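Starting off, we have a lone chain in the form predicted on its own, written out as structure tokens.
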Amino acid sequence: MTEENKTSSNFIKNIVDADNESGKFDNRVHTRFPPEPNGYLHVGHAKSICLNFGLADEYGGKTNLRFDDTNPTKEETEYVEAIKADIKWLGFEWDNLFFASDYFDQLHAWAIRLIKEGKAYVDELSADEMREYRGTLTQPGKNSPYRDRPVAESLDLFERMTNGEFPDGAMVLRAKIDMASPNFNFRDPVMYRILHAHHHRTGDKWCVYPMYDWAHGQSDSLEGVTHSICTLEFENNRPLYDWFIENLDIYAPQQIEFARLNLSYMMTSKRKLKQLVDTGVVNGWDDPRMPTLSGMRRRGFTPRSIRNFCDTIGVARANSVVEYAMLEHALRDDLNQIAPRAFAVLDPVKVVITNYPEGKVEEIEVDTYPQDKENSETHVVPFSREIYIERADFMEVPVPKYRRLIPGREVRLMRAYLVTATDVVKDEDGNITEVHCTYDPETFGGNAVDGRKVKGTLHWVSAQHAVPVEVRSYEHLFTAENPSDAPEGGSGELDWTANVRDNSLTVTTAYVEPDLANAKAGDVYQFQRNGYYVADPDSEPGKPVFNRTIGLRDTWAKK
């Protein structure tokens, strides 16, 4: 890590340290996490959660969970409860639970105050007219013909808006700032719009709802937040955040912006993720292909791996794209420490050990946690005359440097015996259905008494005792590193859905050792030589379903 990166990763802490030294907030650190309950949290939110909760924890402060529920047409109680569950799963607990709707009465009263002071007015321009009047990046906007209407008239219209006399879109309440400002957010921003919609908490009490920029800063102020940390897209909103607070003459928090988390091959727009759900591309918000925390949890991600990943990437001022392999590295590192080892054959071919006694069954002791040298633990798996091995572990005509089972070669069956392939059985299409082997009875445990060496070691399961399970294997949901960019035909328009992979889910039947028959949802294992797998909530007693979490090969570690 360069010195520049070290500095950028700590810049928010540097600001907090400076504030504490100056006594700006009386040495308080009070943050908030303010999601809109219009979808499920995704991995990008995890960075903000870790930052806000982690910062408060480090300085002995507090963190509020506040739901930005100012748009009733998109918000649901289902999302509220899911967000709470995800935050707790990540390992954090909020000090206070609030909703922006808690402040609707106060925000409305403050809006009336700004109207009385000549700092807000009711505007009747249509949405198209408002865009036209707003101007461009190179041309200033022009004042609405309603901008200078009498205060009494705006007060009357705003009251009638509130009472439900007008239809949606008929008029809005705007702040009166500067239509010539180079900052578009200062060009008389909308504070309230008419919306005849049922709210998940306030019911039908309101038919005017505050805009985000009007509600957010005042909510921070009411809650005593010291450092309002948000992503870079709100940097241009900060002057408006400050303008509202200054003109209301209320307590002023400090807004600080940081770079949001962008991961290769991942889409983190809740609107687009909802489209994937609504169109059936994925099987719900918790589909393991989704970047949602519920989807990642179902995929087998651990809270610690996500927290460690967020700590590793740090907090920067400039946007960038983080390689997905880095997230996989954090996950693999954690799973390697906690996941019990198990035998599972994903693409089986039967092996018959012809000189092994028929009907004989042995118990083979294998390591459950070989990664934990101090607290070793073992379990037993049955071994019999007929076993399954991976189809890729036998080749009749081997490729160069192939070190697994071939005719005439001796290999090790993990913790069991040394075996040698003698012949094969094929079906009428020439596909191998059985491999016949002989074993050396003097090699129990997988080693020869005469010290001869073998290079290949294979995992296996007893065919007689193996449990068939459904295995769901996943690829990236998108084919492009940046899923948002996808030209559609010759039109030149961008259609991100063109990057959705057609075959991102493969369902197969595998065979696992008997101990896994009653795996419970969330139980994670390392399938020897294959990767990490987690039991899915679709599992039933005796019929587990496993999701492939991640393979064993770590491409990021080499970097």
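Same protein, the form predicted in complex with the RNA this time rather than the form predicted on its own?
A lone chain is what you will see next.
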């Protein structure tokens, strides 16, 4: 894909440039995006996707999509399909589609080779015992009593593990490296564990499954990946991956770690997001409040806005938290360019134009894309004697610098007429129920023949023609800038759920121009002077439901 703005320099590109200079990989650039199919993709993954696919795109290389499906107890086909759909939606195409499970046979054969070479052994220590033997941060570990058992015995046991002769947890296959290493990953890491579980692709073929550490590096190697980009927490694992590659004497990719994305007010932990879904805090993975790609899509984010966002935040090795405002900027920037404009009144107050003929209806032609000089498309909005305007657009007693409608002041009804407020009608509680105005018939279109100016321009909707629609508005799912920064819960663990906002969804009725009644799921609009909205999949023919994607910038309200 070719994007208008290429990202600026970053340390990964510097590495690739240097590698191309030295010919390290024969000028090949081959990346991969390796999700585990145990949940839906979120913004954090978008950063990784844009990085991997973007790098290959920029250097004329390739990118594989590889599902790291080494743990059958957590992974499901539903997730692989959703992940594929999200990547495509973002606008990327993988060159090859692989699964770590494609390599189960090869990995198994390699494991046997390592056993034969005395570099791996079957250990019968229990999980608890293994933890004790592993040592601590300051103390070296101890060798397992099974560490030096005969090769033939390990071979036999591993074969029987594979055949399913032992129950889960009875024994594991471990690499024989160094129990005293300051790097824990070298303290005889587990390569295989027994899992009598059904795998989403290999079915019941296997009773032993490779650990991620034993599968990942070799998968990259097998695929000819050049730059294996992953997040910071795998930095300590890199020496282990290199050890496996070296001892297997196979092609060596270069792993590069970068800092994962953290966004203020957003939770980017698959585990915790799954909890929100499972406990019903949100209505599924694609709830518009979720930071998942499917949730953002439903909320009205565009693929381009997310890609642009990823480009502007950059890539580095320092942990950081990006302000939500950055994402908002990217969103508004794209939506502003593409969204058709429409009239919609979110919180109505009736306006009666007393000198406008009763029963008369005029068709007002308005630009659908006023922001786009190249697009002259227009549509028609009916105008009549009684209309709705926003409650906030009229004030009986104005605040300073208020430039909207007040008694005696003339303002413009967008693309229609200039009107002047004359009276206010209230109910017994003093609430304004109607505003009476007069209009100047000579101002059709919104301009006075004598050239007089008005300070305010309001959007409106004809009362008898307006269509009531459901509007869903959202606030951050979390009240804390850092959702994980939580008070301690009962179990001694941090109870991040205490940060979940309990009123993050608000449902209201808005009155929209007639054309919007036919909006189809996914249609985006800018409700003039208000914000961007998208028709939700819950919409039915003639009965659209709109999600508020994001409001317009409002520098007036801030003051």
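Residue numbers count along the first chain shown, from 1. Computed from a predicted structure; not experimentally measured. Between two forms, the rigid core is the largest collection of C-alphas that superpose within 1.5 Å.
> Could you check whether the CA atom of V419 moves 2 Å or more between the two forms, using the rigid core for the fit?
The answer is yes; the displacement is at least 2 Å.
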